[in-house]
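Given next, in structure tokens, is a single chain: the form predicted alone.
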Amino acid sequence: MKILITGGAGFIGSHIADAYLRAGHDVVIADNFGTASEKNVPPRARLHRVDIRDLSLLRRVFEAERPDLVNHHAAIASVAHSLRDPTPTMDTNVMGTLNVAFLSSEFGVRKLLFASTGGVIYGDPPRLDLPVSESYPRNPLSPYALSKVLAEDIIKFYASRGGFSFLVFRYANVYGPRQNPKGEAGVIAIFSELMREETRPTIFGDGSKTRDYVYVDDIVSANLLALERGENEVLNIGLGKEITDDRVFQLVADEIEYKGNPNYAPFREGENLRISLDASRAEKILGWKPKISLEEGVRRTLRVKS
């Protein structure tokens, strides 16, 4: 099968394109380098350097690969950042996943899979209602979950035109090697190499906040059932457990022998005070389960050099 990646030079779509060439597919990957990498690129993977908002740009790609599925990790993925400008968000986010559902439609794509979130996209749901279910009403609490719940209206509009099919994954939050400890999301990254410069992270809030975690390599599985399972599902995929900021500061603080204490600093706007996400119809639909629990996701996160 010859599948195409947006944001394949990513932490997470990279992960992904490693495991689908080892399964034995075809490759293509499309990526601005934004916050990619280029070391990130498989070497056997056919790499598009390309931004996802040109619409011309992204068709000569289409008409080059012809893909047969498109799986589309491309995204400005920050809180923060959408709250204090969300053009280049909603640019991306919302217009580029338009230009990628439109192409999809347009070149006769099999199947869409798309990566949305499953933590801001719920808002605040209250402590009875956790873990969340797909069906818990979307409340978005910033421009950039805002812009997630647009990106899934638009994928699903054009199924129902374009002839493909769609699964749309709600991840929880995303961890492991590779990922960028310099951006404003990937806690396990910031605080573990804030520790190893001897710095003190900071904690936004008491530390109570909680949310629910996902290691890359459950993430990588779910992807690798959808190329055949599913159609026209939205899928959570989490541990379904409340995990405290405070709780993930210590586990890696123990694994890096770090004796400092933490930062406190206030809320920031835009972010869940609690979540956590039911993933029995990932279960049902897919066959998935995440393997990893944070505790070893943390120590695998830790002992490789991403």
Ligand SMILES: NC(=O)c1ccc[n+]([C@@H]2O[C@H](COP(=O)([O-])OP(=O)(O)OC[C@H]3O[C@@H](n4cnc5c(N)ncnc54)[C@H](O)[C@@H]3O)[C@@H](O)[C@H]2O)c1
Contents of the next structure:
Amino acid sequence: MKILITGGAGFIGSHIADAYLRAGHDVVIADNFGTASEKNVPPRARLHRVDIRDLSLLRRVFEAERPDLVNHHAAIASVAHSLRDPTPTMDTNVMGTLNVAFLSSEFGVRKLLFASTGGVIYGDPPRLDLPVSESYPRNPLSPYALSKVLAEDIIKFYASRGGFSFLVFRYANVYGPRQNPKGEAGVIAIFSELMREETRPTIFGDGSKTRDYVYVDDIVSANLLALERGENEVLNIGLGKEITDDRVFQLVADEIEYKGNPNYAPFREGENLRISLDASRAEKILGWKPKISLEEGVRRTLRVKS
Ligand SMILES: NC(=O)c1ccc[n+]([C@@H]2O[C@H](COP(=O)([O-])OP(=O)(O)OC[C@H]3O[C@@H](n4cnc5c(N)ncnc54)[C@H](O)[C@@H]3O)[C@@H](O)[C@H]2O)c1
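Form predicted together with the named molecule structure, per the form predicted alone context:
Every chain and every other molecule in the complex is listed next, the one we just looked at coming first.
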């Protein structure tokens, strides 16, 4: 199958590209290298340096490649960045998605997979409601979360009119090798880089804020299963566990043998206090189950210097 991966040179997209190639698919990557690295691009993938905000340039890629399936991962993926300056996030994540969905319908793409967020799309559900399922109301607290709400709806709109089927993944916090430690998302990559430099990492809040985490190989397996299964579904992908910032700090510190303590800084507005995702629907629809615990995933991540 010919698969176009937007954002395929980024952290998650490049792991998916590797797996699709290993499975024998023809892989095309569209990326503007905003946060990507050349070394992430698998040599056997065809690369188009293109900005998804540019409809006419992106149309040339669809014209040249005529993909059977589009896997849309390109985005600006930072809550903090979106709070400081919402325009780039909205341009890329909303208008870029509009272009991808519009062209998918124009060029007869069979299926569109989309990387949304379960980490921040539900806002701050009370602890009693956790882990949340996909029917829980969306409640964006940041422009980034709002951009994913709008992008999901754009995809559903074009799928219903344009003849392709869709699968929206709402990922928990994804981590693993190749995650950018210089970014503002990806706390395991950020903490480990700082600890290795003997610089004290900062935790925003008092350490009790929680996130659900999922190792990148488990994300890859969901994206492989989605090539064959699941039509017009929204699926949470996570372990269903609330993990505190303090726990993540300790896991990384133990692995690196870092003896220091974190700095605690004020909680950042626009970030949610807690989340965990019920991924039982992904098991029912795709047969997906996470295989890597957080402890094992942290070990694997830190063994490979990204
Ligand atoms: N990492 C996570 O924890 C997480 C959680 C939920 C959802 N997601 C989503 O998964 C996707 C991939 O995230 P990631 O963590 O790999 O981040 P990443 O920054 O490594 O990947 C994003 C990719 O998109 C590319 N890109 C950005 N703007 C572009 C544009 N205008 N045109 C073309 N390419 C562009 C970047 O160069 C990069 O390669 C994003 O859509 C993100 O919102 C990530």
